[in-house]
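We begin with a single chain expressed as structure tokens, specifically the form predicted on its own.
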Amino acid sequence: MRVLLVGTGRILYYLARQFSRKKILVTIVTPYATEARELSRRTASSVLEGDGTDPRVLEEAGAYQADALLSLMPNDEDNLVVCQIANRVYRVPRTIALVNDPENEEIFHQLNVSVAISATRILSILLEEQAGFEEISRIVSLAEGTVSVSEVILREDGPAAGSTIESLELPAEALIGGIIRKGTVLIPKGGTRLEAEDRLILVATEASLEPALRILTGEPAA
């Protein structure tokens, strides 16, 4: 797999870095020559100084080869610009974009781009949900609203706390797809037991969430 970032901050070290360790090929553009410079020293990633909103720099970066395309600039009209460059121009199957402002997410997503993650919606769903429902905190919503992802913290008196993950019988659409367990995360198989305090990642379809919380919590979405 291919994937071509485009932007900058510590986040494209962090990325390609993270990339690497999963044997993925990437391509990084910045702007900036000092950063360039300090990521080709860092990481494995093949580096590009350049402007990201070029369609000639993207084309230098091996787009037409890309599987997936990530922009983290700091401005939304510059993602915007570079993912639509990349759909349009050079068929990269799937773009992300980091968007700033969260009403901005709607034109993201009317324009193509495959997923629009805004950091200050996240946060503040984070926020406002913890507020209200301690156990259960809504992460992110993906493929248009069809599919959560949550986090769900299991109460000791709990129906799920004790419990292996196949006997839960969750629905077919909701899955467990990690488990923070005292600073450490686990990978979950159908026998491993959940205990009280894990912290569970939930992906689930918009159908199947309500079922799945309630196995898990005894209580509905907040």
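Here, rigid core means the biggest group of C-alpha atoms that superpose within 1.5 Å across both forms. Predicted model only: the values in this text are computed from it and were never measured. Positions refer to the first chain, counted from 1. Compared with the form predicted in complex with the partner chain:
- In this overlay on the rigid core, residue 163 has a C-alpha that sits 2 Å or more away from its partner position between the two forms.
- Put the two forms on the same core and the Cα of residue 152 is off by 2 Å or more between the two forms.
- Taking 2 Å as the criterion, residue 12 does not count as shifted between the two forms: its C-alpha moves by less than this amount when the rigid core is aligned.
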Contents of the next structure:
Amino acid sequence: MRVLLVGTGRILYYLARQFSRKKILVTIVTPYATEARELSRRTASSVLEGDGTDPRVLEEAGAYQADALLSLMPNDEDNLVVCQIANRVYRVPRTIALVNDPENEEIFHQLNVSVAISATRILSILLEEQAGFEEISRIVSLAEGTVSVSEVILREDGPAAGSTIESLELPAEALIGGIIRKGTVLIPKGGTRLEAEDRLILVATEASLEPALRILTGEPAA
Amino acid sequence: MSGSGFLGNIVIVGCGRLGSSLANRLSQAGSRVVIIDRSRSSFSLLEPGFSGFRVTGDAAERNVLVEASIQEADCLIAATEKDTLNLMVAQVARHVFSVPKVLARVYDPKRETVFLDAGIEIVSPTRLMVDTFLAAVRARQESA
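Got the form predicted on its own; any chance of the form predicted in complex with the partner chain too?
After this comes the whole thing, all chains and molecules, with the earlier chain placed first.
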């Protein structure tokens, strides 16, 4: 597998090191001469000093042979154009962009960047979860964030402990997919009675998550 | 469209020499112009007669475009000094906000070809100048 890394900063070095351990061939394109020298001294990657938004520089870096490209520049407009040039001109099958402004994530998808990663958004989700209710933790977001899987721990004094699932009247688009009770997994049925300390795996759409959490814990989502 | 009035809503991104000249002319001709620039001091290039609106901010941010009433725009001109920013703003205007007419200045002819099919019109100062110089050189050879 061949990967092109375009950008600046220490993250290039760490990624190149990580990839080369996995036997992935890495070529780095970076705009600054000092950084290019440093990277070629410290990594096994080929390093090219140049502007990654220039199609000829990408071509020289081997874009025609690349299986994936990661663009890690500090400006969103540069990452977008690098990914678009790589995809349209050199047919790089997978282009991944760092999105600095989380509001651009959706825009990047609309403009055909395969994956747009917003560090700002990931960090703010982590922060909100830490600061929020400890009995609720979001495990994963699916389908572009419209569906989430959360783990909910029932407190003894919570509204759901002692009730059967069918009596809770959860929203139609919220589903308890599993119950972890004292280390064993129970498959929930309508008549299953919930107990304090149960860990519920809750699958819910964005709209039904908050009402479902209120029913299970008595608290609105963070 | 020089001289004659173009009545419509126009968003111009970048208040440098090109952006400000366009804004001054279009505003005089009767268009409703909104001009965006990252730095407030750039607006000093606008003439006292400019009757449009100024928005300070980074046009790569969706909110800034919304603040400039992009939803009501008939035309957007991306005229910053930076090719990649112009290309991004132009594509967002065309494909996210469905602005009917979108023009972008792109200096580097190598980048231009990539975006020819992206639904935006690209104006390349480099190409225009090359064409003008070549035409002048030919005219001279023919008259000699």
